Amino acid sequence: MTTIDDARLLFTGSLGCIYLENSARGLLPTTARDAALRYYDARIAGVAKETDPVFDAETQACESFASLVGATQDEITLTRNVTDGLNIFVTALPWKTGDNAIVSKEVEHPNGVYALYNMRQRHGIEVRMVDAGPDLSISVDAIARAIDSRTRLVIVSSVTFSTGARTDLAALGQLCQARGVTLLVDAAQSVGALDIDVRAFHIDGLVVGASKYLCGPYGLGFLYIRRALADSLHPTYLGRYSIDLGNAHEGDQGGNTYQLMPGAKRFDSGSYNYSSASAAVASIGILKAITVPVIEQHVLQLAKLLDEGLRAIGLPILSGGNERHRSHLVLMGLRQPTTEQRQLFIALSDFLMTKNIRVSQRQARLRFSFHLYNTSDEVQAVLAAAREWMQAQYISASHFK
């Protein structure tokens, strides 16, 4: 098993700042830089498709990823993105006039939003939406109330990109299970970071970009798809990825009929993004290395010491408000901030970049969001900027009631 110490030297963007930017994008290591290297160096000396290895980073990305959410290789294929995945499931069910699939806007990514708003526009279904709970977080007792004979899907993030809340999966996928009901994970603010398995969670679909906490590529995704739930789908648009002819050439066009390939590979359509899956194999190794639940406790102790200390200087978080819920993320905000609420948070965010700590801002709210490299002496770094800023601009608690 690799240490987490000795991952952290392949990080070397974390040497030069406290990068708490990862919710926005994961750094990539100096190892996923060099797999792709080696693909563009195999193109430009001109190796043959049919035999060089690096030809086979498809395959090798996909178990790879299989084995982090506890998959198998045959439930996953590659994406370009979340939004990708989410289109890829979403217009593959057999929707019905007069269906409804279940979200929560006020917290959830608009990807999602727009997935289905499409489904409405194209199909005549109906989008519920369900309120957050108390804490911001996704609210399965909201979802179960939600629910009726009518109910084909649900959508959701493990962790919401706007509250950092963590979504009680186990309870959900056992509601929907019980239910009858499709459950879609939206895994961008987790995979990586936090443990998941599909199978435990009865999740059937779940997608996520490798550039986040997968520390990889832009323009490459993953979408898992329940191996039952996906044999009886049918893609919106068909490649020859897609048909199943044996070992057949991919030139080969079969006859007048044809038989889809099983599982998720029956979503693949065309030439796969090579130099990216190899950069993501390498990444996805370091993860595996030092292991999932080992990063997952982790960036929770450095989420919680970080939450507890902004708390204890007077500054309001939105985020681990109850344990259940915590994440990686530690979110600074407000519900609904006044215009000069805003721009305290807009100067905070400003005063650290001048400190070299880097943070993302969403919807007026600042981000803090921790992986493997990070480190308790930068939570305490961060600390003592934000005591710092708040006594140079004679800020206390009450700027933010």
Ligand SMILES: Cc1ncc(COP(=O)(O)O)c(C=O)c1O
Given for the second form:
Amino acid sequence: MTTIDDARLLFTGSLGCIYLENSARGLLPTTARDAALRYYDARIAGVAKETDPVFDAETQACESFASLVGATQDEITLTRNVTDGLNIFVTALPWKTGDNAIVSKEVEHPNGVYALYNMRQRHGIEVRMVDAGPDLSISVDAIARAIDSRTRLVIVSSVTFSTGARTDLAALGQLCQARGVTLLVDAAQSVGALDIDVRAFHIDGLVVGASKYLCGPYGLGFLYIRRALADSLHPTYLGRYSIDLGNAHEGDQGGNTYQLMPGAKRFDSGSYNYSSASAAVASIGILKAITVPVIEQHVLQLAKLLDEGLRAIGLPILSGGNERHRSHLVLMGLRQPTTEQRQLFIALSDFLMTKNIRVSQRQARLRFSFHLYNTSDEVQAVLAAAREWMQAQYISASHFK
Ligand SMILES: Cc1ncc(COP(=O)(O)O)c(C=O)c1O
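Next block, the form predicted together with the ligand, ref. the form predicted on its own:
Below: every chain and molecule of the assembly, starting with the one above.
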């Protein structure tokens, strides 16, 4: 059994700095590089596609990801990134003019909103914005109030990128199922760190990129579509891998009609990104060896420790206002900061950088985000650095009132 301490050694980047930038991109393990290199070596050697295992990477990646979220392999298609997955899903839905889709713009990632604006432009749907809850989480109550007989889709993030709030997917999944509304979850900020089961939460579609908490490369993502729903959809793009070719060669022209592949495989199109898929299989393998529930417990503990420590020294924390919505992200900032307060957050980020502490900034907020390779000693080092900065700059809690 791989322990978190064993796994940490594979993430050599975490040994050289305090890496809390996971919400922007996770660290790549050395085994992912090795897997990608094996693929490149095979291509240099000119191996046969029909027989060489490096070309199994697509199937392996889909299987590996499927088991991480409680899906089956035929419910997964590879994408280029989160946004690609959102758009593949949204453009395949059978929209009618006057339908509506619900999203919480204040906290949702802009790419989920743009995907819906596109449907508004092309199909005349209404994009219904709902307010976030008082703790800047996605409000299931607000979504329930906004649903009517023309609502076809709700898009939510499982953890919001801008406020770090965890969405109550159990309640939302039940609501959407009861009201006959399709639920699409942007899981970019959670899969790999937090446990998500698409069946338990009645999720119809789920998108994620490989580069954040899956610790994989850029340019690869996964889209899950519930099997029965996928079987009812027609993809926007078609290519030879979308079609059930039977025994025919992929280069054969075929007849005038075609049979779509079952499940999410109809959303495959042309050649796969084998090198990235190889790397992702290696990365996901580590997460699965430790198990996501163990990672979840670890990252939630670290986030809570940091949250409490930062509050205790007088720094303003936007996340964690409601215990039920706590995640592995700690967002420092204010809802509407003054210019001076914005500058203070940036100055603190710069100071942390001088201490080799890496955090990301979004909307003048500092995002501290945890993954399996982070430790409680690192949390103490961040708190010590923040205290040092406040003392040196004569900053106190009153600066953030
Ligand atoms: C919640 C969320 N959705 C979508 C995206 C966009 O991801 P990509 O650039 O892989 O499409 C991000 C990236 O930061 C994100 O955090």
